[in-house]
Structure formats: C-alpha cells, structure tokens
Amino acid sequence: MRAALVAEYRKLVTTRMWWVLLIALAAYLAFIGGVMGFSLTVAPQPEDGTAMLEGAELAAAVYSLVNAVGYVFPLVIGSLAMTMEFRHQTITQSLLVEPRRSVFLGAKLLVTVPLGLLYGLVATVAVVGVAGPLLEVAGDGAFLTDGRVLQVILLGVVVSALWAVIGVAFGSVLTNQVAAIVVILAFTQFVEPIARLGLGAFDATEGVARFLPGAAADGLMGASFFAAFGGGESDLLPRWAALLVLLAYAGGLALVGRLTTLRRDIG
C-alpha cells in the first residue's frame, strides 16, 4: 500500500491542475464571501419584516459558504484524479504496478484526503479573511472565538477532505473526464439546490432534503447559508449521522466503481 500511496501522491502532485483550481478556488471564494460579509452588514437591509440572521448565527451561516459554493471545487480535483488516468491512458501502467485493483483505488481515495484538508484551508482562510473583517466591522462580530462558529469553521475544512474522497469514488463510476465534471457541475450548481428547494416546499419530502450530499455536509458543520437564507430544508441531520451518509456516498460510489470500472479488463 505505502508504494500505491507514494505513486499516487507524485502523480498529483506533478501535474499543473491541482493548484490551479486552488488558486481558482482561493479567488471564487474571497469574491463571494466579500459579497455576502457586505450585502449583509453593509448594504441596506430589507424592511419588510424578512428575518435575518444576527451575531454568531450569522457569522456561523456567512463561514458555511466554505461548503455551500465551495464543494464543487474538492469534488472535481478529487474526480480529475481518477479520470485523469483513462483520458491519458496512464491506467494500464498503473494497474502493472500495482495490480491489486482494490489496494489501486483505496489509494486514490486515501491520498486525495491531504489535497482535500488543503482546499478546505484556503477555502476557509479565504471566507473568513474577507468576510470576518466586514463582520467585525459593520456587523455584531466575527465571532471567531465562539466555540460553535469555530467547530463550523475546523469542520469546513473536514468536508472538503470528504468532498475530495466522494469525487475519486466518482470518478471510478464515470471515467469519461469531461462528462464527469459536467454531472458535478450540474449537479452542484442546479441539480441539488433545486432539489432541495422542491423537496422542502413539502411536508411529506422535506426530510428527504437533509439527506442529499450537499445538504449532508451543511449538517456535518452545523450550519448552512442555503437554510438560513430560503433553503426551505427541515433541520439539519446530526454531525454523527451527516457524516454517515457522507461515508455512505463515497463507499457506494467507490464499491460501484470496483465492481464495474476496476473489474473489466482494461488494455
């Protein structure tokens, strides 16, 4: 295992795509969390009795962005992993040095883990660094001393990790790179928000909602910008059953991807 985790690693690591996105991702969610820290403290609020969130809720929600927008990015660095090696047909020799097929996958899914704790880093410094100050400022705080906004703060960083596993095991269901990160981004963008909008406006669906990937990870921080500000979702699962269904996700993907992709010859 440790020479499939070494292989891994390298190839990673000497490609242009994986800080490239970082970058992009560092960028993405400095603008973003710019805009809400200031459409929320700033600019002028509604005046027609809307509820808005205050003090560490908002702050909590603001830092939640880490996932709400931020996922995407994890999730196609961690399928590039896996597609990467059918668009250059590198799998042959991959597979010849390390035959075991399931030791080859648990590697791709245990070396991307690293590159996900990254992302959630910047993703997190990058929220937090413009949106906290805006908070503090113009806002009741930034409240990053309060115990519940940093467990959603450590957290985000967390479900960027897993995000990172769930796009590998993606991957090795949907080896096509371009269609893969097609699906993930109409899934993220479109798919789930709305889905989430739908199954929420309804009593007997609006658990169904806790229950989709993005939604997962919001219950895992413990907090989510799309309930607080018109989801329409019940309440969040609990961190310990929100993170199951996160490791559920990446095992059925990964489990799929062994039994279909990784079992038929490849040449």
The other form holds:
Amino acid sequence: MRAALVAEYRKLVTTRMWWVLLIALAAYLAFIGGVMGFSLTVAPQPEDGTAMLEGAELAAAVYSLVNAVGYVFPLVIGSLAMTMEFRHQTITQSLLVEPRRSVFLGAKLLVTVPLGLLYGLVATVAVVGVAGPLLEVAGDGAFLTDGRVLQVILLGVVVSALWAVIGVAFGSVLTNQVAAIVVILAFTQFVEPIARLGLGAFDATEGVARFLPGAAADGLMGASFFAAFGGGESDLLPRWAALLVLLAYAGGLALVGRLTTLRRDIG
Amino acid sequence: MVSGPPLVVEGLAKSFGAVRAVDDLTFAVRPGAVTGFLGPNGAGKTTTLRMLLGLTRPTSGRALVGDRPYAEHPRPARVVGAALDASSFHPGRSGLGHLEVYAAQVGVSRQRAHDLIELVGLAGAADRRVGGYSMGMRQRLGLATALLGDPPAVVLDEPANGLDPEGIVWLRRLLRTFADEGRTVLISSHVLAEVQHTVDDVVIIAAGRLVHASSLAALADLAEPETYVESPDPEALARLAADRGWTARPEGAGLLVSAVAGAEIGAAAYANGIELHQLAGRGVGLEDVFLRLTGGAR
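The form predicted in complex with the partner chain is what I need now, so please give it after the form predicted on its own.
First the chain shown before, then all remaining chains and molecules of the complex.
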C-alpha cells in the first residue's frame, strides 16, 4: 500500500494540472472574497434588513465561501486523478504494476487527502486574506480570534479534503473525463443550488435539502453562505451527521466505482 | 543466468457479447527463447496478452506465469515486464516522470528509472513531456517501463511498430540478449517478416484460434521452395511446366515454379532444347506460409 501511495503521489505531482487548478482556485476565491467582503460592508445595505447577518455570524458566513464557491476545485482535481487514467489509458500500466484493484482505488482516494487539504488551505488564505481586512476595516470586524469563526475556517480546510476524495470516487464511477467535469460543474453550479432552494421552500422536503452534498459540507463547517444569503432553509445538519453524510457520499461512490468500472476488463 | 518462468495458456477463451475473440487457445512459451505471437489484426493477440496479464478476465480457461496467474504474484512487474500499448502515457508527464511513477510499485529506486531511460536511448529526452515524443520514442519508453523490474519474462505487444530500421536492429539484439540470458520473451506482431529474424519459436493464431505453434525452423519446413525461371521463349517454357505438372505462375517476364528444385527445371529445359536466361532459387516463402495458415492466402 505504501508503494501504491508513493506512485499515486508521483502521478499527481508530475503533471501540471494540480498547480494550474490551485492558482485558479486562489485567484477565484480571492476575487469572490473581495466582492462579498466589499458588498456586505462598504456597499449600501437594503433598508428592510432582510437576511442580514452581523458580527461573527457574518464573518463565518463569508469565510464559508471556501465551501460554497470553492468546492468545485478539489472536486475536479479529485475526479481528474481518476479520469486521467482512463483518458490516457495509463490505467493499463497502473493495473499491471498493481493488479489488486482495491489497493489501486484506495491509494488514489487516500493520496488526494493531503492535496485536498492544500487546496482548502490556499482557498481559506485567499478568502480570509481578502475578505478579512475588508470586514475589519469597513465592517464589524474580521473575528479571526473568535472560537466559532476559527472552527469554520479550520473545518473549511477539512471539507476541501473530503471534496477531493469524493471527486476521486465520482471519477471511478464516471470515467469519461469530459463527462465527469461537465456533470460536476452542472451539479455544483446549477443542480444543487436550485435543489437546495426548491427543496427548502416546502415543509415536506425541507429536511431533505440538508443531505445534499454541498449542504452537508456547510453543516460540517457550521456556517453556510448559501443559507445565510440565498434565501434557502438555514437548518444545517449537526457536524457529526454532516461528516457521516459526506463520508457516505465518498464511500458509496467509491464502492459503486469498485463494483462497476474496476470490475470490468481493462482495455 | 536468469531462469525465466514459462508462460502457459490453457483452453483460454474470451467472448465479447456474441463475438468469440479468443477461442480455446492453448500454447506454452518457453524460457531462453524469443517467441513470436503472430496473427492478422483482430486475431485476438492483444486480448490474449491482456488475459495473460490479468487485465481482462477470461470467459473460460486460464493463463499462467510460472505456477500461477500474473495477478497472484506478489510483485508481478518483477516477474513479467509488459508493454501493451504505445499510446498509454500521460502526455503532460515527462518520460523520466513516467518511469518514476511506476518505479515505486515495481519496487525499484528512482536511479533505476534514470538507468533505463539511458538504456533505451532516451536520455536526451528524459525531461521532455511525452506528448512531444514520436511513436518510436514511445515504443522505447514503453519498453523501459517494462524493464523497470529487471523481469525474467518480457511480453511486448507489437514492439516494432513505429521503430526506425536502426531501432528494430537494436530491439532485435536486446531481445536476443534477453533470451540468451535465459529470460522468457514473447512478442506479438501482425507481420511475420517484422519478427522473422528475431524469433526462435512462433505461435500463430487466426480468428481467436491456434493455427500453428512450432519452432521457426519447423514453420520454414512447411514452406515450399520457389524457383524463378525465365526464357526468351516463354510459350515453350509454359508448355514444359504444364507437361511436367509443375505448379507455376507467371511473374515478370518468366515463371515462378513452386516445389521443384532448380536443377530439375534446368535439366528439363535442356532436354527440351529451351534456352534459359535465368534460373534462380527464391528460398522459402515464409510469408506465404503465414498467409496460408491465417487464411489470408491469395
């Protein structure tokens, strides 16, 4: 298993994709952090005061953009780690040196954890680095010493690692690289936000929305930019339950990938 | 000396839906020799190799490397070095990077990756991305990957594809050395002529079935010698061939006569007063034997 982890690590770092996406992530989140930090402090506020947060709540919600906006990046890099094997048919060589396919999949899932943590760290630094000073200067404060806010920031990094793992698991189910990226973009940018809004609008389905992956990630962080400003339901899962839901997504997808893609003939 | 494991295929079959790609295939590949695995495109060579290497599951039968299937060896890449597809590289990874990725699981150091990239003549391109490699360079990189673990058996799918003549001579020498060291060497090709000067044994399949397995010498025995004969009086020559019942077909300005020694043709022409301008043995037509065996004879 150790050798498989070394191999998977080298696969990640010997191509340019990981740092190209990382730079894009940093630039994008710094931009979003700036826009949100600015619009929620400097820009004029609506008079009726709807859905407005203040103080630490506001800071936590802004910092949770790491998940609300940034989660597509670790998800994509995770899915690429798997779909590249199929796109370039390196899966053949990979399974020649390690015919135990569960070891192959396990190593891929595990090795994206540190990469996901790195993505989370960079995303957090980008958002907090830009939005923090704005909140401090123009708003109620950055609240970077507030215990609750720090939890949100810390768990945002953890959530990013989970997204990367879910990405690998998803890639093992949908091995077509283009299709995988299209589905991830469509789901994260359209389907889930609309579903959270739609499901949250009715009493009967309100509870269901919490189990959507993005909502569960918000639950793990304990803050939701989406819930705070998107008009959806604001009732998040407790942290332990949110963690279990995310792990279930990763495990469930990986299991499906193991029983379908990785049981088939290769080539 | 290395003691290479025999490769044994027993009753191997693979169906893709209604298509029987490989059908009840049985043969063995011995160590210490280069074996050519031959057949036309679509004969089932690659499918067979993929089953031998645990990538494809047989519908029935089994394939063994030594005493067990490939995938059941603890470090299979240390037992069999395989190069299956010259295009399966990540184009954004350097040649050296590619070798280093797999070195870990083969169980060798990064230094071994360096050594191999030199051995296959890619030292100058080691840090270039594979996307810019020519087909021949990819073949060499695939070979380097196969050899990472210094394996006692080597399985190469169409290794001569894309190699320049110089590269083919180099490959031939390398494979000969492996066989002389006692390793098991199996190479596939759809062109007999490509490997004719490399292999000791041949395993020929067509439409998924075994049609011939023997030494190359025994295959040559199946070939009939041909003699080219040319006369300024072609009609007389044609009459002679018909009278004697020779199998002959026109070629160029003369006749190509099968399975009749040159001396016999010369004597018959002399006896009949036919002037000959050329009388030349054509050697054995191995390619014709191959085509006949694989059902492609014309």
